[in-house]
Structures are given as C-alpha cells and as structure tokens.
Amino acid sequence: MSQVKQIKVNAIKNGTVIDHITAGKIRKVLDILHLEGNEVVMVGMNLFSNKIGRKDIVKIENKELSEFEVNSIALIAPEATLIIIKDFEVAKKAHLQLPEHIEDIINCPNPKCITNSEPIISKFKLTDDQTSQVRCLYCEKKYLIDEVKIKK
C-alpha cells in the first residue's frame, strides 16, 4: 500500500492569501508586492491545483493588498483567487479578472508613445481577454498583457 505524503503550510492569523496563480508567475507577482523582508511569507510553486492543473500560491501575514497591488495581479494573473484571513477565518474572497481599462500600471512598450517622453499617465483598454490585449489609448498599439512593463 502506498502512502501519499502532502507537504502542508501553515494557516496565517491575519493577511492575504493569492491562490491559483498560474504556475510560473510567482516572480512577477512577488515583484509587485514590494516586501521588505521584515513579514512572514509563505511561497508555493508549481503546485498541483484540480481547478488549473499546476499553480503557485503566495500567503503573506499581516498584509492587505493596495487597490494597485491587486489591480496589477489582475494583469498577469487574471485567473488568480484573492482571499483575505482575518482570525484564521476567510473574511473575503474574490476572483481577479483583467479590468477593462488600465490606468498607471503599465509603460507603453512603443518608445514614440507620448506617454513616454511627457508627464502623462498611461492608459490602456483590454481589447481582447481570451489573448489578454491590451491598447494604448494614446498611440492605439496593440499588445499582449506578457509584453507590456508593470510599473512598480
């Protein structure tokens, strides 16, 4: 008989927990988080997941996420659950989704693009959310979400 051995990781009392993060993101999304090393954090990668196949997780205590923060999770992780702990218990729960226009979180890639030389926030519109395109409502180039810069 065979024995399944499962690696647990522990619960966290309060903060935030992003689970079905498609697996090989997590980088990215650290990256927006900006940690400084002083909270407790809590990884997975590559994880088996029922719902996406493979997954990466993240647990961090004592964090709740900034509209930005969430916002440019979305972009790179749109299928990714965002759930709030508050007492070991589940007090929120939400299912990211690319928002339709984006304001501030990401560069235009096109080096000729206003947004670029002047003081201007960047917008774009998702144009397609099976390809994840997005537009530049300034210079109208298209792009895919994995080709554009987040800001940090």
Second form
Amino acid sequence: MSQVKQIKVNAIKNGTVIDHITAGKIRKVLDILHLEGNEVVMVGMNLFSNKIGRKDIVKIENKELSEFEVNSIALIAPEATLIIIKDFEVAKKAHLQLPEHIEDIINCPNPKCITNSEPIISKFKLTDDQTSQVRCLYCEKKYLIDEVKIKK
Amino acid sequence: MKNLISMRDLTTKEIMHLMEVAAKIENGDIVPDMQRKLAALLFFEPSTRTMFSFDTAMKRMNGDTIIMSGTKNTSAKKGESFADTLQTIAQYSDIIIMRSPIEGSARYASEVVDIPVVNAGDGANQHPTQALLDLYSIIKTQGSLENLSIGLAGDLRFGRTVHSLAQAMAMFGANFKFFSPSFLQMPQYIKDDLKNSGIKFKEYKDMDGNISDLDILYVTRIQKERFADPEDYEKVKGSYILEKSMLSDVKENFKVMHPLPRVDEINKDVDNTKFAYYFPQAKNGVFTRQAIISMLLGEV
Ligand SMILES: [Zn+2]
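Take the protein just shown as the form predicted alone and give its structure as the form predicted in complex with the partner chain.
Now the full complex is given, and it begins with the chain already shown.
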C-alpha cells in the first residue's frame, strides 16, 4: 500500500500503469495504445528511478491492454513493468517479455517484401545474436527494433 | 524437408545428405522415376537458364513440366489473388518451382499450398538451388567442403549468388578473399555474419597475384550500369577479368567457377585450361535439382 500512497495524488481507481519505461520511449508507447481521446491518462517523463536511472511512466484509467498492445510495448520497451490496478490496489504486476515470435505487430520496412503486396500477417523473429534486432520471416531482412514501424 | 525455400532452413547434415543424393544420381546409383509427376514452373520473372535447368532435371527423370512465365502473374490482371493462382496450380501439379522478384513469395507460397515448393529465386533474397549446386561443384572438385580457401570476385554488393555462397561456406569454416571495386564490396551485414561465425576474410582490389593460394575462385559479372560514370567502369574492369596468364602459379586442385551467363569477366583463353569449371558447374545444377525434386517428392 505504501507504494500506492506515495503517488496518491496520481492514483487511479481502476486501470493500467506501465512503469519503468526507458526514458524517452513514452511517445512510442502512447502511439501503440489505442486511446480514444476521452480516457484519463497521466504521463510522467524523466522521473528518477532507483532501478533504471531515468524512467517514463503512464497511467491510464479504465483501460485494460489487449494482447497486441502488450506485445507491441514489450517489443519497444522490454524493460517496462505492467501493473493492473483494481480498486486502488495492485491486482497484477508483470515484467514484460520480448515475444520470440512477433506476429502482426510490425510492418516490414522492405518495399519488395511479399508482406507489403499481399494480405499477409507479418511474422518476425528476434535474431539470436542481438536482442535488439528482428528478422522478417518472409524476406529474411534484419532490422533494429528502433527502425521498424509498429502497426496500429 | 517439405519445401526448399531458404538456405537458412538447412542444417549442415541436410546439406551433406543432399550432396550425397546428387552424387548418387549423377553416378547412376539412384535412378529416380518421376513418370506421371508434373512440376509447375512458375517464373514471374524471366530466368531462362534456371528454368531450363529445372525443366531438364524433371525430364531427365521421366517427369514432365507445365510452365507459366512472364512478368508478375497472368491472372493478376483478371483480379485473381496470388493465393488463388497458387492454389489452382497446386491442383494440377505435384510440385511448384517458383521464381519471383517479390522477396518472401516462395515462403508465402509454401504456406498457401500443400504440395512442396522450391524457391528458384525470390528477388534479392534467396536462390537456394544455386547455392546448393555451387556447394555440390565445390565438394565434387575438392572432395570436401571443410576449411577451403575461396575467392569471390566481381559485384559482391548486389550479387545474391555470392552472398548465399559466402553464408553457406561459412557453415563449413571457409577462408575468404573478396575481390571487388570498393563500392561493390561485400555488404557489411554479410561481413558481420562471417565475423560472428569466426570466419576469416580479406578484401582486395585486384585478383592478379592474389589467387595462388585459392582452392576455388568464384567469378561474377560486374554490370556496367552500376557505375555512375562509364569512365570509372573502364578504369577498374581490367582488375576483375580473369586471364590464362594469371593462372601460372595456382594450386593443382584450383577451379574457376561462375554462375553464368558470363560476359567478358573470364577470358575465353581460360576455357581450355583444366581450371575452368563453369560449364560442368551448370551440368551439376541438373543433378542437384534432380536430387532436390526427388527428395521433396519422397522418391529417394
Ligand atoms: Zn519482409
């Protein structure tokens, strides 16, 4: 409870908190969330964190993330923590995990790739050598995660 | 092996098995019978040589082929989806052999149809049967694929063939020399892959004087169109033309390979030396493709 008290001024009754987002990545995270514009959203940027130095955080009232949103956020902010709040209490807390198979989340940047000319679910895989790279299972091109466009 | 889409899907063990089958087919120890088997050759991008090689492979085994060739696919104009075209062709044939400028199209085809699919080249991505026939030619002339000294010459930047060969040979621990003009060098991502696998390579501007320790020299064409200034082309082209006079101190087992067609990057005076191997290499392509087709159709 003490944790919740500390941030009471910003506490939400029900909803989702995404914490420990590496500072600077909040914009991409907000991009992924399918926000309709009328939600209560609180954003903190460049907050001090014991764990990761500087962090961003977002709290959204009355929102549960879809699997697609969770996987997308895991891809661009794998270090983030997902907290589900129910009645001012932490109902569930989970560290995000990079999905090994990334389906229907990224658009392949290669214009000659079949996924850009046929109605195909894009499939990517993390490469073994570097965790920040993904490979398209169709055209086999490798991309840095920061280079790819997340679908909306 | 259900399909042959990418060299990435193959283990060294599977590659070696395929080499053995190709050798047995060449020696007549295995005679695959493809009577009543029909291969659909779908060439959405022209490549007469590759198409002939597959056509020959099928017919050498008493099989037959149906051929669809031309740009894009012919039904697309009538509004038929690519998936529907593939599904229809799959009703007529036993195996689909496909070439397309669209990268990943063979992988997609293999997901759409339930007969085997062979990738005969998908844009700049993969051309696994070429890589395998190259490996077969190397193993046939060198007795092994392990720890060879391989020279790759010409357009190493855009040449899909040399990329696949470098990556495939890296699985067996090769030692490379790259010969190319500076702006047609081997791309960084391939060099990174090689470094990660602990493969040694060195880059040169000139072939002459640097080939005496090689087991294989793989020559490819440099397209004049790659050069912004035609004068630059004239200046460098001589450095990447192989001539008989350069072969005086090469190794006994040395062989010159080329994916063909050649223009002038291998002088005709090399043809009648014992080092020339590009025409037998083309013949090996037929044995390799026979092996691939008969393995995919469960005939061997
Ligand atoms: Zn792709």
